[in-house]
Structures are given as structure tokens and as C-alpha cells.
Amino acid sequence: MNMKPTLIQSTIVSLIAATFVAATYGAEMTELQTDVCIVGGGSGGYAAAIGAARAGANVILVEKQDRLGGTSVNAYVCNWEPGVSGPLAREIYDRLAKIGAAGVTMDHNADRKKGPFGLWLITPTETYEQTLRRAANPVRSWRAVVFDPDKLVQTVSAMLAETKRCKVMLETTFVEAVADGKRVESIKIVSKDGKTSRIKARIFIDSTGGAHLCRKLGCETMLGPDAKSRFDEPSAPDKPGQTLNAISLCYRIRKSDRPLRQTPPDPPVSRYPRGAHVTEVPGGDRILNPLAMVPGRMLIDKGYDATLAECRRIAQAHWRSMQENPTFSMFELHSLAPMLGIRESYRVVGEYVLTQNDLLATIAKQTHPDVTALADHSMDVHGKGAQRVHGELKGPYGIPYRCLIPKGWENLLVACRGASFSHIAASSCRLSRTMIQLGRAAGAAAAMAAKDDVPVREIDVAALQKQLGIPASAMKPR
């Protein structure tokens, strides 16, 4: 019997489907399809997009802000601290340096004789290679990378455009996710003008920083300090905590022949940081990072807008105080960062959770066969109310690919500070160049999984490591 539907039957089915879609997503919903969909365009997100597109996948990158770059751009954290890195960050640096938009800095106030602040100024005699080591490196030998945030946006946007495979959707907010079991089917997004779209993809990557996509899907997450009994970390508390690593709001200052004196905030602020991390950016402006401004927990308890408003007041009081120092007397406030500098939020429980034990073991004693990124920054938990953990490491450690796979999920990866790290481990590997490594790894892995039509945990990890250029010393027998 011929079961082929008639034209009338097909039309009825289509109308029913359209009615369902309109009721669920809104009458003007557009449906998009792609190989890889990435939510979040910060360091992990744009690196994932570059990695996936260069590996041959079609990509859609969704970003809530009006430009890419995340914390590095919108929070004015436009420097890469000393530490192990990968080839993609080097490529970005080389492109920026070629147009005079990046340089290498060193601390010109290491003895703190000028005041309680680091003064990281661009030093032309220093090289990028000197920035690639933090562990077991004397403090006075530390070098960092600084870049023009606007030029970073232009550079990574150009790199994505060159692939001809990536659609970037700015000022677009992720609002909903649909899953079938442990497989993501689609996400819903809303643009600035209110238009709604649904994106279907073979593989999804959460690069939102706060693991928003994973949380919408119901992935298991962690928040705050982990009890010692959970991971047996030497520095973990006996009981789980509620504190989070501190939050900052950076601001930019500029030289002036007649600098405006900063007025105090109204109402006044009585408590604010007395020191700062000061970084010169190409062109002569300086970025001040007051470090621990407010407890990280404020973000959870009071919400983003209230936390941002409080940090703006503190930043004004901080600059009023710093402006009295002769080092900054000829500078005036140019702008406050539009976005908070958030060090820690929700973290996903993945197929493997990186812990303090991994950091202390270093790559020499780790036994993971699937290392896809390296890092060597110190453990760095600070801020009021936090159980302070700080310690330099003896060498670099590896981050397994399994840290990027939310436990049990088939077509979902996470590449941001919300990846599968313990509270202590996250304080070390949350930095931009590490996120770039994780993003590139996730993007390349997603392209492989999409091409071979396999769950993300079943890709050829050895081939992934080869593509990423992971050194042989980091690879363990399988």
C-alpha cells in the first residue's frame, strides 16, 4: 500500500508543526541549524569558534554583549598574566603586536616604594617568550602581555571571518535549552530587537562563564569551597563553604595637562581596597584593577546589577585615593569597565574534576591520558570572607579533556571558568590564556564529534592532542 502523504496531508502536518513552534517560541521565531553552537564569546568562546571553524565545522557563536572578548575586553582585564600558553594565544599576540596593539610588561614598582601597587609598564626589551612561565620563576622575572581591548575585538573577529564558517550573533541572549535525555536538541535566543530564534546543532559548547547553558539543562554544578572529604584536597575546609573568589571592577585612566579631580561617591564609601594592579596599555592609558572589591558571594545574594552599582561606587572612592599619589597625579578617570571582573561562579561537574591534587602533582606526576591544556598559575583565592588559599606551583599541570564534558552528556562541552574544576583548582586555571586553550580544545573536539557523528567523549583524543600541539611530555600511555 502506498503510504506516501498527499499534498493536503503534508500541508496539514506543516501547519500543525508551525502552530506548535509559534506557541512555544513566539510567532516570529527563526530556526537556524549548524554543526557547532557556542554560547558566550569570551576567551573560551571565541577560541572555541576559531578552533571549530578551522577544523571544518560550521559555527554559530552567540554573545550577549555588543562585542566579543568577555572579561578581557568588557571588564578591562586586558592583560595575560605570566603562565603557560598555547599557539592560538601566540597567534593573537603576533597579530596585535604587528599593528602596535600589544606589548610585554614588567613591574616597575616591584619594591613598592612608590605605593601599594604593581606598576606593569610596557617594556620593549622584553619578549613574549618571557611571559610563558609562572611556576618556579622568581617574582622579579615575571613578565605579562598587555593589549588594546578594542584591537583584540577586531583581531579575533577578523580571524573568525577568515574561516568563512562562523556566524557571530552579538547582543543576543540565550534564554532556553531543550534536551532529549542527555542530548541537547536546541536552544532559544533573543536578539536586542526582540526577535526570537531557535538554534539546532550537532554539538553545543557552554562558554558563558557562569555555566548558564549547562545550568538550564540541569547539569550538576558546584558553587563555593568544596569540603575536604569531597576531593581530599590539602587546603580544603572541613565543611563546604558559601564564599566565592572576590569580584573587582577595573577602570581606565588617561593623562591630562589639567586632570579633573575625582569627586567622592554619594553616598560615601568607607571601605575600599588600598592597593591595585596597574597596567599600561598601548597608547599610554593605564588600567587599574583594585583586586578584591566585594565578596564574590554578593553576585549570588544581591544579583548582578546591585553588585555592579556597589562596585562603581567603590571604584570612584578608590580612584579618588589613588589620584593623590604622585605617580597618578597627572591622570584622570577615563571610564569604568562596563562589566564586572568575576573570578568565580558556578562550576560544572564533568567526567573528571580537576583538583588541588592535580596542581600539586604537576604534569610530571599526573597520569591523565587526555591532557588538552596546560597551566601553571598559582592557587589564588582571596577577598573578604574567603578562606584564603595561595601558593606558587613547582611546575605546570595538565587539564584533561574530560573536564570539558559535563558528566553523562553526549553533545555538550563547557569551555570557560565554569568547567569541571574544584574551587581551589579554579582559582588557578581561570585566566584568559588558559581559557583560550580550553576553548580551542573544545572547538576542535566539537568539530571532530560533529563530523564523525559520535558523542563528544568518543572522539579520537590522540588526534585531538596532535591537532592542538600538546607536547609529548604531557601525554600519558592509554
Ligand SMILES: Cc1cc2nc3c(=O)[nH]c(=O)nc-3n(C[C@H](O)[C@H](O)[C@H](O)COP(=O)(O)OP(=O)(O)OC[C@H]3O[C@@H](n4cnc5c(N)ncnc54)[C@H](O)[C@@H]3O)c2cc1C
The other form holds:
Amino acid sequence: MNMKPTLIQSTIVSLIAATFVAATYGAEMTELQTDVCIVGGGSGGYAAAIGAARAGANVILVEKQDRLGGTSVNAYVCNWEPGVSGPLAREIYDRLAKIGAAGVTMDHNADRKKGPFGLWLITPTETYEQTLRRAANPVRSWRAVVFDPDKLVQTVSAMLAETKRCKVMLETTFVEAVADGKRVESIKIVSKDGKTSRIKARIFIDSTGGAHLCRKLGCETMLGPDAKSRFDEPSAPDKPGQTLNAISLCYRIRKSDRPLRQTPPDPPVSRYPRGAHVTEVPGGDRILNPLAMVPGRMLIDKGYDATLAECRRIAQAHWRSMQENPTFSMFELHSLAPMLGIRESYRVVGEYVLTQNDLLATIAKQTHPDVTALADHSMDVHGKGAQRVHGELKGPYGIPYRCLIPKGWENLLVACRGASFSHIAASSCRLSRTMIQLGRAAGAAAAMAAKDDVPVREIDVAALQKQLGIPASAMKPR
Ligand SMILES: Cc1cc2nc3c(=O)[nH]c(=O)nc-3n(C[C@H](O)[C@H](O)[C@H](O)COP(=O)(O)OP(=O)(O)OC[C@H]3O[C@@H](n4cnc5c(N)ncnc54)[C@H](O)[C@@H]3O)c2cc1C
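Next, report the structure of the form predicted together with the named molecule; the form predicted on its own has already been given.
Entire complex below, previous chain first.
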């Protein structure tokens, strides 16, 4: 009798083997335990990790890219626009400035005589303090911060290492979450080499930007413009909208004696933005942010990869055109950002939703007892198809701690641009230094909740505010 298996038999055997291996593999999954687990290592995530670890918690920080920093590093948004900020951003700046890896910029083309772009160059006479105010500050007085993205990664990684309490897992993607009612039990993560692990933590923080952890858990989320009836915002449309704040792909250019002339994309692109926000980075390179490149909705409708491919083509056409300008004729393309610059996607519905009314009231008239961050950036909804909302604010406004608590959840916080903000409020408070404040607040709060074994909404908020250094003027009686 011929015992040699047929092709079909072999295939069945290998399928069974594959299933068996997968099942065994599942049973052998590594399990990690910690006090606080943070998913996403952008501005919100790394600040949360520093905040939690410095407050005494053991932390695991999970990041799918090969380095920390998120949008501010991998999408080349390595500048902090003028605005109110907290002590952690200041500490990071000081460490960077000490090694020549950060500076203060101002617009050297404010009159737009050189072309339709802002030209934010490092200006050594200007100070960090000047970057701390946007509201009620004349445009000519605006100053911003720029930093070397690689050095930011090194600095933040060193700060995390110094705590001796933080395990950073790079190139590791969160894929699933398990909850018991409104309590997160564990999450499943997959490393680059396909190894699967489960993390159990007392408290979880979603810092994925797009609220991926919260969405997997089934938290209520919002997407796009909210109707006026929802939050009674003066600039909200009558009906809910579909448009999202625009997406951009930033790129880096470098000086050259014989600059390579940019080839146009093939097939050609007919529509691309003509202006840009140009920032000098330490060392002399420039980052070009071509502002609204494609509608923000493309990400939802076509997916990440298709949107990135389209933006890469537009960026080539954009640089080809910018290179014609004498200001940039001695520069050539160094690199396109590896990551899309996403301004807006899903936002979580929290215990409180920050709205345009908060922004207009300013901290002077807000009555929240739990403010844990301050911001003063303009309302800034822009891009094709968006109902434009733009307006400078009269002063800083406070962001309550409740914006970081997904509604009803016991041991979950959200500290990223996907926190509990209305569409209009999100257009103002998405800035990196605001995310750093929110991250630090969430991290410190998580450490308190883990230590006292209480739901995140039951921590001592006054003690948290004190720890964060929230000014007395922003602390309202409870
Ligand atoms: C084009 C553009 C220009 C901007 N200009 C400025 C400016 O001039 N000044 C300013 O202050 N702000 C600016 N902003 C806003 C600011 O940069 C961002 O809003 C802010 O950096 C977002 O921080 P975040 O922590 O919320 O998210 P991110 O920085 O995006 O971090 C999210 C992280 O989560 C990770 N992640 C996502 N999913 C998973 C998963 N499943 N598993 C593991 N990790 C995951 C991502 O890889 C990423 O590292 C700009 C934004 C854009 C897009």
C-alpha cells in the first residue's frame, strides 16, 4: 500500500498543524503585569509614562513605531506652536536646549513678501517664555519652539529610563482588549516578530491619538462636526457633519551646493497646496508643513495606506513648486515624514466633553473644580470641505480631568488628541504641549488610582492639581 500522502492530504495535515501551533502558541502567550499600561508613545503617551513612573507606579508603554514621539517625531511636527504650557514640556525643552537640540523660532516672512509661507527660523535672541502665550497676543509677538526629533526621542527615553520604573515596548502593536463590565482586564499586544503577549494592569491609558484602545473596548466615540443641538456651541452646524480637519504629510529639506531638482510625481498631481509653514530645525534643515493636503475624511474612507500614498505624491508636487522660490532654491528634499500628520479622527465621550463654550468662557469664567491642563490656541478647523471655524481666544481655558475619563469606565483614561473634546474644542487643544500636559495629568492620576486601588474618578483631584502645579487661579472650589 502506498503510504505517501496526496497533495490534498498534505495540505490538510499542514492546515491542522498550523491550527495546532497557533492554539499552543496562544496557550504559551507571555503575560506581563504592571500598575499602569499606556498604549501609544506620542506626546500624550510619553508624558503619561513619565507622569505615572515619577509618581511611583510601575509602567509599561506600548508603541507600534520603532521610536517614541508619535506625530511630533514620526510625522515631522517637531515644533510647539505658541501657547500655554506646563512644567514637563519646559523640562524637556531645557534638556534639549542644553545640547543645542532646541531653539525658539519667529516668522521671518511675516509680511509674506518672499512668498505664501511662514518662515519660522531659529532666533537666538528670543526666549522660551515668549512662546508661552498665544491668546490676546499680537501675531508679531508669537514665538514657537523647534527641536531635533531624534534628540527628543533620546531625551524622553533617558527621562523614562531615569525613573527605573518604565518598560518601553517599541514596534509592538496593541490589537485586542478584554473587559469585565466597565473595567479593563487586559490587552493583547503583538511584537514585530509576531510574538503575542497579554498585559494586565490596574489602570490603562489610551494615548493612541485615534482612541484605538477605547474603540476596541466599545467606549462611546464622536467623529466629525457635532450638531449645534449636541453641545449648544455658537459655531456648530445645525446638522452633524462628515468632514474632519485636514491631513498633511510634512517633509524635510536640506541645503546643498548642487541641489537635486525634484521630479514631479507620475502621474502628475494637478491640485496641491501652494503655501506652507516652514520651520528651521537645529542643524539648518527645514521642515515644510504644506498645511491642508487632503481632506481628513480620506483616512476613514480610504484607509491609512491609500491616504499616505496620495499624500506622498502631493508632497512631491508641492516641493517641486516650492523649490522654484529663491528662498528654497539651494535646498533639496531630504525625506518625507514616515507617518501621516493626522489632526483629527475619533474622540471619546468622557465624563465631561470640553466644548467651544469652555474656550469662549476662558478660565476666568469656567467653574470646573478639576482643571488639570490649560490651553489658549485658537479654534482652528480648516481644510477642504470643512466648515471653517477660526478665532483667537481672549485668554487661556482649563481642561477638566473628567475629559480624560471615558464615560462610566473604572480603570481607563484617555490622554491624546482623541480625548473628550467636541470637534471645535479639539481644533484648539490638539497641540503637542497640551497633549504633554494631559499625558502627565493622566499618568499621575493613574498612579494615584493604582496605589489607592480606587476607580479613576475617585482620586483626590486637589492633590493631583497640586502635584501638577496647576495655578491657584485655575483651581475652583469643589
Ligand atoms: C500637520 C500637523 C501640524 C501640526 N502642527 C502643530 C504645531 O505646529 N504645534 C503643535 O504643538 N502641534 C501641532 N500639531 C498637533 C500635534 O502635533 C498633535 O496633535 C499631537 O502631537 C498629537 O499627540 P498625541 O499624543 O495625541 O498623538 P500621536 O503623537 O499621534 O501619538 C499616538 C501614538 O500612538 C501610537 N499608536 C497608535 N495606535 C497604536 C497601537 N494600536 N498600538 C501601539 N501604538 C499605537 C502611534 O504610533 C503614535 O506614536 C500638528 C498636527 C499635524 C497633523
